[in-house]
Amino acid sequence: MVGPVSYSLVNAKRYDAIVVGSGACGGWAAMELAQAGLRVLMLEAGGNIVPAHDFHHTFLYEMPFRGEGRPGAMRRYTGTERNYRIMLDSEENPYTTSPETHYRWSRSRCLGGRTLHWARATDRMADYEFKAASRDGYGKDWAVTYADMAPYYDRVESFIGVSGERLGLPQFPDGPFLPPMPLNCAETIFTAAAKSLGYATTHRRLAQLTRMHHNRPPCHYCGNCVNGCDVGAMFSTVSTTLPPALKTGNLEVRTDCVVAHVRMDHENRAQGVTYVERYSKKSIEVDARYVILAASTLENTRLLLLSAKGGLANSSGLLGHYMMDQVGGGGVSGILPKLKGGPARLDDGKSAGITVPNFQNIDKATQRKDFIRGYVMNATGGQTEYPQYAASLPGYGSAWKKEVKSRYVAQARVWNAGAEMLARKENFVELDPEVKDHWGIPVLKIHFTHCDNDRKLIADFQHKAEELFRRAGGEVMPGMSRGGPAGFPGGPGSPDAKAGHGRSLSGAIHEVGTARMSEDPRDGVLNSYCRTHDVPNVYVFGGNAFCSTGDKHPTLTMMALTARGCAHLLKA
């Protein structure tokens, strides 16, 4: 669809609360304040989104462009031919980054963002994540413990449906799982080889059902994940949380929506935002009791920069400042040798692997001296949609065809799931004071660079990762990128595909922080509810007030951290 969509039962003059962007923090926010009673307002700076009509199952030969893309369409849009539908228009709204920084900013613009085409891993982070600084010496403790935590995760787990197994580590906590998904025959071998090396493993704790939840229904493995899920198996908040928000009567959702600031009233306090209309340019006024910033963590702070000179809620001075994302690089992918030659199989259907949870700095036995905070592997192999490698592969004729056959299903992978990437103040995002976007709103700059630490922690795990490779009888395979092959997370068109998994560090787009919570207002800009320190009625949910990255994906922290501090909220 295209132009503005408004729908809902509200049609409020003054609301209870504004929710600024629609993915996975903002849908979250959007149920439970409706649910609650109260009128809320949801901004959508993208598009409508109806499953129905924009998620397909298509095979690339059956595309106009074979899944190249429409001429010059690639270039401005992050993504595939399959789903750049949902991606973001990069002409439109630029970024800009210092000379040392080497950042791909990867975003979506869209109704549900993007938990349209995440990865879908839902882990939690454990207490000496949340207290790490305490551990080792560097950084900031969060504001909050697991134990703070716990119940939030609980809840948001048992509504979104996780698929997963209980291992009892502490390192990597559990929560109440529906049933995971088998093993395919390269994670059974992967499974053994990490056991011979006294590594723990399970399937990875996906947000992707196994079995009828909530009326939505369980995963029929058709690898369509990072196009976006036309049955609503994967969480997202098209599928998941904005039916039963919408059923309550009391959200109205706009998209097309560009949220240029937050407007202020003469007593400290947020009187509402103010947004442009994507194609007609008019600029919209809007008032609510609250406002909730969740479009995402940059955009968040990128609004908060917008609305007040030196920024909103920036009496600490420390707004933007204090950027990370999880440490993307290394990995080794080829085949497994005796696993060549097999039937075909639906090896990446469920788009998932197995996950060996981070087993250094965890505690004092497990404390190494040559860097801090640690990592989670990840690996799967088999059958993918289509033999990446085989362009790379030599020879001609039906022997190199049957050579090609052979390997299809034998492809395997170790990644790099989480690297943690230490908490740095020169790592930071302003305001462009010359690029602005298409609306005419000025656009971030990032300035972003790796430490001695992260690259520490890159070299170590992939030599882990090139063990267990080995360990599993694993060959490289020249012409397979260490990134893997595509269908799988880190393949092409995924969502960890930016990651970079060559030598060089990049980012794992689980870009946090600018935002940090902190108990005193001078330490920080936000308090353990996710509330800013200076402005009483205005909440920033995402992942801006992360401290540290911790090793886990970010996205149910980010929720738990919403629905902790929509309870703050309603309390109030």
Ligand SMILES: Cc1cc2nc3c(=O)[nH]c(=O)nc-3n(C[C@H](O)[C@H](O)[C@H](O)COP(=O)(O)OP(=O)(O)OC[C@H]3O[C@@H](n4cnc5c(N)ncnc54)[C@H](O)[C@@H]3O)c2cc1C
The other form holds:
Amino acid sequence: MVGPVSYSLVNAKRYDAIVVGSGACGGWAAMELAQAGLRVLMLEAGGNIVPAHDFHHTFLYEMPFRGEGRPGAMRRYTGTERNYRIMLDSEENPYTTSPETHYRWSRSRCLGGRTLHWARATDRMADYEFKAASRDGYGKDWAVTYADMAPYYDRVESFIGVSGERLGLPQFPDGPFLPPMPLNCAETIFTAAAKSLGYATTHRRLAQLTRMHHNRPPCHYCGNCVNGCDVGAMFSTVSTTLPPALKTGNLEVRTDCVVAHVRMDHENRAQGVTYVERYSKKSIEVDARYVILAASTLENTRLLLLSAKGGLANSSGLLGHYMMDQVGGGGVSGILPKLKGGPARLDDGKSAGITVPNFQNIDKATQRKDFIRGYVMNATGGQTEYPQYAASLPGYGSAWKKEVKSRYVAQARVWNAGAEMLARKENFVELDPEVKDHWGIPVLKIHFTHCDNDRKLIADFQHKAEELFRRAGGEVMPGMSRGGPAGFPGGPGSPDAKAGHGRSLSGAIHEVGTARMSEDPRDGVLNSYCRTHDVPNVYVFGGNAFCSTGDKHPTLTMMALTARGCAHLLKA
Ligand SMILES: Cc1cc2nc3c(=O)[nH]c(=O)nc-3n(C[C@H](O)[C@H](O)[C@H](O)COP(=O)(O)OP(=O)(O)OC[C@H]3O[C@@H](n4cnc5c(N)ncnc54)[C@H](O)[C@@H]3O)c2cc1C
Ligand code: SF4
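Following the display of the form predicted alone, present the structure of the form predicted in complex with the named molecule.
Below is the whole assembly, all chains and molecules, this chain first.
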């Protein structure tokens, strides 16, 4: 469907709130505010999404171009023939990096943003992360504590539905979980191995339903999540927050509307925003009492930088600085020989796994001398959609085919599910002075490198991951050793492997920071409610406020901060 689509035509001259972006945070903010009776306009830069048309339950071999698309057609998209509609047109939306930066900014421009294909891991951060600076002296504590966040974690989890198991560990706080998904054979073996090494383990916590929840059906384990879930069993804006928001009659959604900047009045308040229609390139102004930026972390900062000389709400001079993303890469893949030759199973349908919560630098007893902060390990195994290892397995003919088949259900891997990256001021984003996007809007330039602590942390993870893999009886397969199979970050042939690192030190698609929260306006851009210190009617929801990455997946914390910020706005 091409051209702006507008749902629920509130058609006001002036709205109570404009929400920019429809991802995890924009969807939540629109729902909360519309349900409270505010007239809300949601502006989404990407296209409309109709699950029946845009989500594909098709095997790659059934597609005319085996998922690669017509020759050349996929070059501009980050996805495949199956899911490019829910990804991003990178020719329309470029960004630049400094020469020393190895960072891939993974984005999605469509109604629902990245919630349409995210991996759904949903963990709470703990006080040892919010107060890490007080413990080890590095960086800055958050302006919120776990006690401040807990009611909002409860609220978000109860609504979106998170399957998991209560563990009772302070560093991995529990929520009101739906029943966990059962473990498969490989996960049962990894659980025993982890326990024998003295680690606590649990089911991966996922925003994926295991029973009927708020009128959404449980997952039927088809494994299609990265291409969009057409039954709504995984949390996404389209399945979960948008329907109740639209039901209020208070929300208008306009898609294909690229917000260009925030407009200010003469009293230091935001008056509204200016957006450009994606196809006609027409520039349009809309006004509101509140402007809510929820266009994803780095896009939010880009919009603030575009909205005033030197950046809107930048009296601290810190806007754009302290960009972080959990350290990506590392891991071991191979097979568990005792599972070889087993019957074919739908192992990747639930896309779950086990989690080993961080066990280091939590307190004095677990303190390491060589690095600060920690990481979370995940492990899983079993049959996947395709035996990607086949091309790297030596041999040929029927013996080779037999070997490929016998290993199919025995695949196994341990991966890095969140390794904390330290906040450093020299990692920052700015507007590129030369490059502009399809609509003539300056793009972001990213400056991003890692420090010694990041490298030591990932080296320790790699050591422990290999130990766990060996304890489970794992055998590393050719082409699937450190960092994963060929073609994956850190795998054979990747720039990191060629440089001898054997693993990627890029990001984990968990970009945060660049407008950190603080009690003192001189020390941050946002207050603890994610409202800018400088402009009282501009809120910024996403990962911008984070003072550290922590070792948890970030989206639940972004959404809980959004819920907390909305409660603050509604009280104002
Ligand atoms: C493959 C993948 C797996 C992931 N797995 C996990 C996971 O397991 N757990 C986890 O916690 N996180 C995960 N993440 C990260 C997670 O998706 C993000 O943290 C989350 O979606 C952020 O929500 P958001 O609302 O800030 O931004 P997004 O979901 O990115 O939504 C932003 C929206 O704003 C729109 N927008 C951008 N610019 C403009 C503009 N100028 N005008 C109007 N609209 C605009 C975009 O089109 C988009 O729809 C994953 C991400 C990816 C890509
Ligand atoms: S595996 Fe479950 S959550 Fe994923 S697409 Fe299928 S039904 Fe939806």
